[in-house]
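Here you get one chain, nothing else, as structure tokens; it is the form predicted together with its partner chain.
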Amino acid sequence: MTTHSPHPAHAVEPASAEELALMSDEEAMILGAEADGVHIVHRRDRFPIRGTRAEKRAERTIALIFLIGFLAAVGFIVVFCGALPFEWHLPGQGSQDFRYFTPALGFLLGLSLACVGVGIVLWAKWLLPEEEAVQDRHDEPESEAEVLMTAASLVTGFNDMGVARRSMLKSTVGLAVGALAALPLVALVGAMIKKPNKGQGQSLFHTLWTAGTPVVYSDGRRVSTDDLLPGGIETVFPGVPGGIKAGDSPTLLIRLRPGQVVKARKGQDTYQWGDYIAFSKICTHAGCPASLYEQQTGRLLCPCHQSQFDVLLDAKPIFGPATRSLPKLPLGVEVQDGKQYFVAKGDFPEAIGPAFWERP
């Protein structure tokens, strides 16, 4: 095997098998490296005299590190197999020692791995010979003849197939393969695709609230008109099957403080019931529940991107990235057993939650 070398001074004659057979391993290795374009320019044993105290000391140190790694691994197994409990208990209702289980495992595993890693690196740094090797990059452009022959092979193949002449074949095979290539995508997308807003409960413009839907708590109790105190809020849901789990129905019922007046949007003056007002809890920006309510200032903050809405301005966004007011739920009451309970007078007048293309 011959190599092109930019360092003729280093060029080494390739050796025959007979010559190699008589060489030392190291000499044969150096010749092999030369054959690969790797010139070992410096190679020096760190302990040229075998068995010195320094060498033994280095070896012992590394062995000790490996030994610690072994002990830590054994410790890991012991802890893992039950030396420490891992069952969780409430405070005051059982041992809290579970809190040492995972840290102990992490410490022992980390120690064991670190010892193995550091030991191996030290082996390389302390005991392996110092060596500096230089390798040719062989980054010269390929010879022109090489490139020309390859290009000719490609062109001849095309000519053999008659790509230039047989335009009918070319276009039809293109069609067939192109259509086939689109198949996986079509299959996947076609199988997964869902027409937006189609089907029961799938419309982005409507929620489960309808005229007469009872307003309920998360545990299903109905909300009555004397439940909240001024300055109170509650997350309420449509009292229909699936209403508490639906992603679009959480609604924030707010009882205003005395003196707080909401400037209603056009056509929504009747949505409020007394000092109760209800907005969609889903932020119009990115859909988080906007529910950090400041009862004195009437501000509603979304914890995800810090949009701020002013309930007294009918939940208009006053700071942050949200652009649309929170949709307002028309509130009404019905009397049952002499008590007034909230119902919705209809759905939100607009789509709730984050905006989308089809939304006016």
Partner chain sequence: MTDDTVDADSDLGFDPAVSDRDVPTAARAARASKAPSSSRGGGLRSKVSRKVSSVLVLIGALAAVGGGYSLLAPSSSADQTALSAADVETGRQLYESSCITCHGSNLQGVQGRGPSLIGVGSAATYFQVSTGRMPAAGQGATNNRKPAKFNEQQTQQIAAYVGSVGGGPQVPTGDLRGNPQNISDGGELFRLNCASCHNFAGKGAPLSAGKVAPSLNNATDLQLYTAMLSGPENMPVFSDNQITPDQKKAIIDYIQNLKASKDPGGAGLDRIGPVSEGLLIWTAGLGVLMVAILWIGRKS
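Pass me the form predicted alone as well; I've looked at the form predicted together with its partner chain already.
Shown below: the chain alone.
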């Protein structure tokens, strides 16, 4: 415990550098404290006899806490790298174990932080010397001798921790702190080097839509040319494995009202099939679902930041922060059992999504 005296006591004269060289680190520390106006009232080693059972028991307890912190940090890395499933599935279409991924990461990170913190506190409480001191107020600059005595105080404090002779604690605290410090790098570097849509042969510039890909509903049923009424809208997906759960898949299929004509962008005149047209559902501003459709005016509204897109102008933004048109999907049909079903004639001609793609 350190207190401040309202009436500074007279500090002792500092020893010379030659005298300090002949003293032990603890003697130089005490003399340095007195010279600096810090009067050590009480100082007692918690274990005057080194290597007792009580000291070893305290050391083993603290080492166990640090070891648990290390294992928790390693567990975080293992879970982050894929030990638990994290991909979302529709109810009834796959395991729902993904729900444990984020709680497991939070629990393991919290346990690792708590163990390192508790271990350090117990180290100070159980193993460091018990000390009470009174410090005077002073504003004088330090001399060279005082600098040497301050260095001796730091060395004594380090020696009091017993790091050199407590190899178990040194090893476990190094493991725990090292693993904990690695967690931000694992999360950052792991997220940066992971290939988007790995295993599906895709990249940021492509989606799962390819030539001949069936257009399906969220339950996997194929979309026919008779499903939507004029002015109707439906969210559809590529009918391939993983298509429904892929974040870049949602697409708006719109059936125009009689008399509505779309002014197609250059090179996209053939993307529309009859009075059907399809656009990416992902807003080009911030990635929200732009799916509020006003069939009388042909406008799509993004509810997040109020961007509006004119379907009759090929989903050109006409209001709000979005600056790019929604990418359009080329539509075609195929006949199966005497009925026409929609298919894609290819992928979106441009990258979908928000701010990353904002280019002049």
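The structure displayed is predicted, hence computed values, not measured ones. Numbering follows the first chain given and starts at 1. Between two forms, the rigid core is the largest collection of C-alphas that superpose within 1.5 Å.
- Taking the rigid core as fixed, one finds a CA shift for residue 25 of 2 Å or more between these two forms.
- Annotation for residue 217: C-alpha shift under 2 angstroms between these two forms, rigid core superposed.
- Once the cores line up, the CA of residue 260 ends up less than 2 angstroms apart between these two forms.
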